[in-house]
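What follows is one chain in structure tokens, specifically the form predicted alone.
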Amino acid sequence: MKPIHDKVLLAIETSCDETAAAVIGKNEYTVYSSAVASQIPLHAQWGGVVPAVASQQHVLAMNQVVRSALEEAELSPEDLEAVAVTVGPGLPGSLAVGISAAKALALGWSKPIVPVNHLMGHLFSAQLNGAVIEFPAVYLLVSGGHCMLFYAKEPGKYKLLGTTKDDSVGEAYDKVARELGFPYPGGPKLDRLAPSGKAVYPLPRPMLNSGYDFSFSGLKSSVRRVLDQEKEIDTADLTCSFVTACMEVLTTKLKRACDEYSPENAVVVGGVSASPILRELLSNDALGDTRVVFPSLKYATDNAAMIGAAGWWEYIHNGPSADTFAMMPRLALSTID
């Protein structure tokens, strides 16, 4: 779809194992193209992402992904306003490939470059294609690497309420899936199996009744103990028990934040936001008068479109960057009091 009367930028995302590029418009963060080269089949043979392999595959896929994004949007480099790229957090080798590519393209095309925080990209994923978020808002960011709650008075300004003390919920999902014998990526398989079981195993709800921080390592260990101690295991029931515990923690913390801050919207983003169980639990009036907003399923997991939306916000509010920035694998999200 060719942009008409809209400025556009090219965004590149390589924080983990997805090589992605997208063309995003300034008006309503319209997605004119989104190309993703997934490495899941390759990493499945090792049961998880192998960093060295991921970075190598990014090198091999980058040119084609960028070309596909431009062709789908029916654009040439001359039509771009800027180039945005994920600078962190993420795997060092993967980030380095995306940043190097973005810098080379920006230099060769004489375009400004915009470094983008991957976490901010997720927070903007629910605003793609003109989707409206009403502020103030509470954000729940749940993915394979993060589990965080934020309060935002306005776009781009976030106050961290709580984060995980150990494993993220997505990481716990993947580890439990391996314990149950599911091939990588096992997390989505748990969501598909859980509805066929019953939550009969008494698993803990870590930190359920206190504050906004999370902890899922103990819950994962409890599943391991059940597997070690029980002679006969109903996999569907154990899966349902684990998923129910995770969901109770997530929804309870989110509701607590909504009760305290009275936001207009509760926005749930990140790879785990694609969970049909989480979406069902937070449907209708689950949070009272607070409207719950999810990104489209195709933009819930890592993608470059969300980096483009956050890139536009950064470009408009903070301007372009010098091309001397480096990758920041442990980059946090700037917050406000």
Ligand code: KG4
Given for the second form:
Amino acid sequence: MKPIHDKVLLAIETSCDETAAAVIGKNEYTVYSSAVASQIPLHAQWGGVVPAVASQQHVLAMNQVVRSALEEAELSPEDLEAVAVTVGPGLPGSLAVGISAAKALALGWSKPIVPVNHLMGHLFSAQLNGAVIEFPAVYLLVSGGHCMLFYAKEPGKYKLLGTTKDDSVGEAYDKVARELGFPYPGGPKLDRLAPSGKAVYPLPRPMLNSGYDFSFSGLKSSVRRVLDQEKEIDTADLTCSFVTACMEVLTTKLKRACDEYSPENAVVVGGVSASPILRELLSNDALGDTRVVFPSLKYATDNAAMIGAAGWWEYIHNGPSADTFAMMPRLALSTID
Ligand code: KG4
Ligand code: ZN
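Same protein, different condition: the form predicted alone was shown, now please give the form predicted in complex with this ligand.
Below: every chain and molecule of the assembly, starting with the one above.
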């Protein structure tokens, strides 16, 4: 589908272990193409992401992924308005490859460059292809690196309500999956197994009863203790107990935020938002008058389409950047009080 009446930008994402490029329209953030080269099979042999291997793989895959994104959109570089790229947070070596590629392309094609915060990308992932978010909104960002709640009166203005004090929920999923002997990435596997078990193991619900902050490290350690202490473990039951505890914490905190702020929409984004269990728990009128919005499954986990949408927002509101920026591995989302 060639964009005739739309302006388009090329977005590049390499913050972790996906090499991704996408062509995104200014109008309704239409996705004209979204190419993702996953490195999962490569990292699986080590049981997790190996940073040096990830950067090397980004170098190998980058040109083909960019070529695919342009070909699928039936565009050539001169049709582009700008080049957007993830600047952080993420793995330093992985970010550096995407940023170097984006800078070289922007220079060679004489296009402006737009650095994009990866977290902002996730927040925009539910607005691709014309999906509308009504404000005020509450955002739950649940990924491998983050577990955060925000309140937003309008797009781009995020008030941080809470964050995790230790592990993110995705990280806890992946670590528990590893303890249970599942190959990397084990997170999605836990969701598939949980419905066949019963939540019979008494696991804690950290920080459940007050506030908006999270903690998942103690819950993860409790699973470890069960594995150490019990002679016979029912893996499906233990998985179900863990997933149930995680989901209860996430849905309780989100509901608390909706009760306090009465938002039009509750937007749930990040890799863990792909969870069918979380989607089911938040279906229908789970949050009363607040409508729950998820990104399409393929835009829940890391991709460049979401970076393109956030890139348009940045470009329109803050303009292009000088091309002297470097990667920011620990970049935070800028928030308001
Ligand atoms: O957003 P993402 O792709 O990368 C980061 O920015 O971190 O999130 C990756 C995380 C991993 O921890 C993975 O286990 C989790 O998302 N994840 C899931 C599912 N799919 C991915 N967790 C639960 N259920 C899923 N279906
Ligand atoms: Zn991510």
